[in-house]
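First, one chain by itself: the form predicted on its own, in structure tokens.
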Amino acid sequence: MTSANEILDERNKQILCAVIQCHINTPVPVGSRVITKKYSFGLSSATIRNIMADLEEMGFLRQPHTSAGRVPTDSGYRFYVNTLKGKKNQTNKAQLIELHEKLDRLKKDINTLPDETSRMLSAASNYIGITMSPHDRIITLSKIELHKFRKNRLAVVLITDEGIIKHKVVTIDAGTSQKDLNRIADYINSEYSGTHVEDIRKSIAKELAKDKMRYDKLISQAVKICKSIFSTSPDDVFISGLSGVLGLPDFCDIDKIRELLKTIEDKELIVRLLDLISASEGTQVFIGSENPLAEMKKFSLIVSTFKEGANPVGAIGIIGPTRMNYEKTISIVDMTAQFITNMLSER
């Protein structure tokens, strides 16, 4: 496939980037006179207008209305984002330092990290911040408590060596008594305290398969309970900043607001999206139609995984309109993911 760098000469690239930067700064179609006044290209307004028409023909710009200026397409934004790679970061350093200091204060209470991180991402970017909690590969069991509070409902309290306390409500067989649950909890605590949760789940499954007659239905319930608690679920995703985004001009009509609300309210969708990129390296940028899920194709997502050692264990990201301040937002996501990775490696 022919790349933008191969079909655009240097002058066209400069004008395309200028149009995109103008549109990011001001949410209106950009005309040739604006580019002529703002940039010293040494070209007439007519020449720039012709170049913009060529860029439209090549699919990098579009004209929303007759006689209006032009706005970038997803392909135009993709070219622009690619030009940022290797470029010296011009993001507000004071803002990044402030974000770093806020994250640093969360070291003392890892339970608040996912929720607070999503809030900080939103506040720093003015878009929607999302965080997916660390996967159970890094969670080491200290103690588990199981409390039946309805006929088939179970309240679970999990305490980990990392200081994480998880509360969850799961469904169980109606005939399971509190005495049975105490036996299950005692079994898990005695056998697996100090063990990574992923290893616990694998071990219990192997034991059950090895001798189904020896292990009664309580062990089967233990497997179900562990799966319910430690698999990624909507409860593990934290989203912040919706009210601020609705104030952006990109969401000025009710249909766009409905689409955004529908997307953000569906946490299962966000889980699927983050799971799709969980093995990716570095900060990823998905622009509009590039998004892997159809429901996200009118928005942009900047996302990065954070790690413990070499293993991705969670993800953070920012969702916003395609007319996004990509340079600033990429820096925020990249720096935050690196900080959390460093923090986990120090624990």
Second form
Number of protein chains: 2
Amino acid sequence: MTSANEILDERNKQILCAVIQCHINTPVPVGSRVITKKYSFGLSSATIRNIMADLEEMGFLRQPHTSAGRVPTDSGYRFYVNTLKGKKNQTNKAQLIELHEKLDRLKKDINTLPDETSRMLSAASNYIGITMSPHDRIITLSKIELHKFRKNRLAVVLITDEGIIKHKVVTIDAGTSQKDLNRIADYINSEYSGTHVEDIRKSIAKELAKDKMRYDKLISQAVKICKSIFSTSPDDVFISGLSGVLGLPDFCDIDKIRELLKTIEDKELIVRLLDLISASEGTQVFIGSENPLAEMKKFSLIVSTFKEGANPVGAIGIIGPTRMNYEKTISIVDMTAQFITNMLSER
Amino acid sequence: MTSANEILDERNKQILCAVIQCHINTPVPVGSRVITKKYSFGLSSATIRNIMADLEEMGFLRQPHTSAGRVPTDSGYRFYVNTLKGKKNQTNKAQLIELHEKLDRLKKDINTLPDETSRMLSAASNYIGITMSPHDRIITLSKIELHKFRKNRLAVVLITDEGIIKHKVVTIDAGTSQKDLNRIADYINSEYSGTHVEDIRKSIAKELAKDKMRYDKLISQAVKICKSIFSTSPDDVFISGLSGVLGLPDFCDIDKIRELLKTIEDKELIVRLLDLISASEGTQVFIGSENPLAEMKKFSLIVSTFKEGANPVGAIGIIGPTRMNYEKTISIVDMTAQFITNMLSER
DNA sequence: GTTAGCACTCGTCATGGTAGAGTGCTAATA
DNA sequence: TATTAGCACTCTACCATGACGAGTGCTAAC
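Hand over the structure of the form predicted in complex with the DNA; the form predicted on its own is what we had up.
Now the full complex is given, and it begins with the chain already shown.
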């Protein structure tokens, strides 16, 4: 917040950051004495106490109970994260190299990439890694294939310019022959190849709205097929690192765990979340109550998008406790997104 | 175990079952008094106590500590489950109908069926539902399609007689044209259509072992492609109901939860498990230490397979605490497997 | 073979007392 | 005027204690 920058003088800012760093390292409320010991502000614990009382009044810290140390509030963390943005990324070089190596090992197949990436994210951060495959809005049809089997089943396979493959089984009129289907496929391919899938859907909807009778039976079948395959599905969300996060002292409460699991299990929710987020550019940080999802207001979320050329083709992110190592985690998410973007452009 | 049937007389069996039923209903050790109150064996608590001491000696019950009631051991549950097998399924009629309705709502698409089913299983049982799509061993190639994009990328799409679609992206020689690929696809389709995928893999391996030079470049490409797409992947495992299970008093221990999550997160493990299991017929019950997976020896597992004609095309199961409502859960798994088998044969 | 009765064991819960960490306030200091 | 030393106060965590209740095992009587 700029407001925080206005209210706080340099010294108070430094002490606030010190408190937060302390608390990120050790999951207990931090008292005035530890600050004087660990940092050399040249101030006594009494002075630190006064300042911490001020910071509490301003809403950056709070006391779990009287005569305990202080813990940061969401706005405290927010201030801290904002100061991080300003300064150059300080993440450990060795760690950086390790991350790069891990990323390099990811196969260059965009279809397995999300799963691998979410694993990698959780391993690197010790929090929960999530990835989402591209939204239809930004993927481009390369080819559609239709293959009939059984008497009235149709396998529809969609391949995009980005190398993404989607498939679906739909039911069709038993009368439709494979020859008809080939004609339909040819029609769609010639008409829509190179078009964004989202635009195809819109176009199809428009055609549907017009007088249906104007089209012959085949086209109406084609429209039906397209309509069903071009709908979004939450199958493309990958989440990992659940078991690891339970080791953190922040997750000692079983109800909190349940809440988290419930949110994460509902992939529709995560789709909505990442969808919402991929509208913006760059790496974003949501701290506790800032979280767009009500179910996640006790956790923090760091997300970014990766791109193919100018189009964002997917989102990645990390979910963790609000008491999170923001510096490290932000750089992991940021670097991963950039790395994947580069990787995709190299192909 | 038949050994139990030999050792135990009718009365002892009944009391053992009574203790187990009590404990399934309320998650506390059961004492001799509650047995006399809830059941009318016409025996005093003292007699029940003596019998319970006998049952403990025989390994069917155990005391968490002196002067606590008894809880069943794994062999206790095993005995109980065996008695269930004998008698006619007593599950609540209303529940049965509800289950049927839920199952009916599942779409008849074998590609979305596993996910939907696992959800349904967990909702019906309040435990964890898992499903696995068919193993290659038992699925039959209907058609393979090859589609080139970018300069050296190939989308391989596999459609089986069962209606299952699999896809993969592989890297190929940039020199291979779409025309060549069509020829390869034609070759595979003519040569292997109607063959079990597992057999195709074996055949391919054999051809590879022979002098490679005997085949022209195209065939060797084809072999390479087949080899890569016909490998198993753990993407076909669906798990749900995690958050629900945390409400159970059996999961009050955070370490136990972590153990469970770790097992479940590693889908390779689950693949191995269900693979192992689908070798046998019918509904199988694994109680605690009976579990084939070391990581799951604190939980119980009930599994079954569903079939397409004579071939099992997938496995379903439920994971829960050893203190599980076996009667209900077994019937849920059993019925679901049968229902899906019927559904598939109707198509 | 069954049962009543009794002594015994153990976990749970409420109580109280102590130690330690950390605060807020006040008065003294630079 | 800002800082600090000192002190009283508060609250938690921890431990020991004791009462209570649930449940057992054993014995003697039926």
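Heads up, when I say rigid core I mean the largest set of C-alphas that superpose within 1.5 Å between the two forms. Bear in mind that the values here come from a model prediction, so they are computed numbers and not experimental data. Positions refer to the first chain, counted from 1.
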{"property": "C-alpha of Arg272 off by 2 Å or more between these two forms on rigid core", "result": "no"}
{"property": "Backbone CA shift between these two forms, Glu145, after core fitting (angstrom)", "result": "6.2"}
